[in-house]
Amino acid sequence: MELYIFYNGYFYPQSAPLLSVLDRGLCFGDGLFELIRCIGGKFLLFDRHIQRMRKSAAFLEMPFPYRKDELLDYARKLVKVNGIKDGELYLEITRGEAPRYHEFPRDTKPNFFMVLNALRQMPENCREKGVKVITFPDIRWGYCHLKTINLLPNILAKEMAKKKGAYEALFIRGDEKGTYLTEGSSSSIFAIEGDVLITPEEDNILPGVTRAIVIEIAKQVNMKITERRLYMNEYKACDEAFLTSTVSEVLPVIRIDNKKIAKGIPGPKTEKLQSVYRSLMQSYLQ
């Protein structure tokens, strides 16, 4: 059965030819996206994702065409028409169709669409056993706090991770103190040293929605939080490490490149955060 998508206020078969070749998302990557988890027909942290998308659209001077409650209603209809209760809701907005000139067009309506797909399969037992990650040069632009559709560097990093048998690639940069980590190609990163949870500050990284929730949870279980540059040497020497994302949730990291993290197994504090996050997921559903 062919799936249906939402596009500019209507529902269409997924194969319907809708976007113009002059859409600025296709021509320039002039657009934004979000990915929201669907669990039992409800949506995880829907408000926070839409809030981030609206904020980014305002920064880019891009009109946002729908209210949050309207989008939630359309998303729920996608669940019904597609019969998918556990999946991933992809949302995208572009500046719209216009002649291919670099400057912003005037009086152009944005294009907005949503696609609901079945939840992708995670590697078997990865949440219990942990995963390997690799490092990759951070060759991205200077507005990583915006969740734009300009993802070619992320794609290259993720493909390299796949070729090396790793789950994720962590971006690295350098300063006068050495090499530091910023974030994963599609995830936020954390390290634990003693009772301190360390995560890179929001310095040209995406302010992850799941990242924010995990920081809130860590405070609830009396962990100290430090948001600052996380250097490679201390990451390799940390007690525990993990990733967060909409799909990965809280995912232990046990190896980076060829270096084992601590004992090479998920640590107790990571498992605690993992457990609390999973127990609270129902309360974040809409």
Contents of the next structure:
2 protein chains.
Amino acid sequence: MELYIFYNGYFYPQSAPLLSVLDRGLCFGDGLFELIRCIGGKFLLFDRHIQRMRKSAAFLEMPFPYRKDELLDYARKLVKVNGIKDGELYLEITRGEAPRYHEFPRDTKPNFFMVLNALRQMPENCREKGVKVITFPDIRWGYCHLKTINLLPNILAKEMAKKKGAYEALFIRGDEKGTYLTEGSSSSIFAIEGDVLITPEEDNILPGVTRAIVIEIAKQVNMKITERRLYMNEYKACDEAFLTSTVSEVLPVIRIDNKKIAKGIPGPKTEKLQSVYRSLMQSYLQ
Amino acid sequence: MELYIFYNGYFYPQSAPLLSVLDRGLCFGDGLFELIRCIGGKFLLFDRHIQRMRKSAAFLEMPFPYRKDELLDYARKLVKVNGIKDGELYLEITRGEAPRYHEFPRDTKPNFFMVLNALRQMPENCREKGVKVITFPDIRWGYCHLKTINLLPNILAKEMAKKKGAYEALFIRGDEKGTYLTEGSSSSIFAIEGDVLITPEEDNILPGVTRAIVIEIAKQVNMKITERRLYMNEYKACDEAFLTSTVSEVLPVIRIDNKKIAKGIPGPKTEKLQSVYRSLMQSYLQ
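Mind sharing the form predicted together with another copy of the chain? What's above is the form predicted alone.
Let us now look at the entire complex, which starts with that chain.
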């Protein structure tokens, strides 16, 4: 049976034609998205995701058409109608349909949709074995703190990773001190040196929801946390590395551009954070 | 009567629901567009626009589903069905519909649509009187040579222009020598100093179709042409300035950020290029 999706207050089969060619998401990338884990029919950190989406919408002067509790209610209906209890909830808002002029249209109703899919297949045992990553130039725009649908650089990076047999592509920039890593095409990044957890500062990156939780957990387990530029030579020489995202959770990184990180196996501190995160997930469900 | 648009080989009312929430243009900005002038039922520089679109599609490994003559034939049908002889033809291609994973899907059919609108209303007598522009930081990504639908920076810039009562926003970047201008949010830019026409080099800007024609015309009328970085202090002190685009044609710029350019009226060389461009348009129709 085809999946049902939520669109502007109603439920439709996911392949139903719904948007016209006037939608500004389609013509201008004038939209925002979120991805939320669904576990046992409940939603992980639902509040934080909606909060971020609302904040970005306000930044773009885009009306936000639903209250959080309304969205949660619709999301729960998607669980029921689709019989999916463990999955990924994709939410998107666009500025709506209007004649195609760049400036914001007046009195346009946003389009809002949610798609609940079963959890995607991850590479076998990747959480236990770790994954390979590659680097890709950070060619993205200047407002990466917004989770927008202007994702061409991200899909080009991910496609390159796939072609090279890697799980993820990490964006790199340069400054006078060398090459530094910013984040993955759809993940945040961390390195561990001794008992210090290093993650890139919020300098034109997305403030990841999982990233924030992992920082909180690291504090609880008495790690030192530093948010600053993470240089390539450090990353290659670090004791442990991992990435985080809604879908990846805490995922060990064991190779970058075919250079082994430490011994090329997941490190003990990463495994600790991974297991604490997993055990805490239940308490973050809504 | 509602306008009819072209979508994947058929004609539909423009507000018809056609695309599903799985379209990659909608979820990733994974699409390209063009805008072509329609004059007397014919299309201005149709070949060049399609050529550019094809080239960008090839860069993004996106299949291009139509031959140029097929598209021209469909575009002419839009003229007939809508009774619009003078207008703007908007073309867009997206990578099509697929489950939402970043990497390119295999065997997905692109979605292709064309919308023919009557020519938009321009500010009264703007071609004779000139327009004001503002500056906006060039926060765009690194592949601006592609005419993609990742246009959030462009709409933010244009919205700012509108809020400030200006016609267009010009993107600015900085280097060790100062602030320089790159292009408008939907236009190319030129300055004239003495008998030299200066336009920014193709350094992460869109190679504009009208820009290329104007450069050809300038050569024919024996102007010297320089493609290089155009600094803000030069621009403010230049003899004449104008912008070009499919819709704007050759449009004099008389103020930038409330600083008058020269005497604050269109210059004679700009008017010359404007009139030659206008007179040549007929010969570029297809």
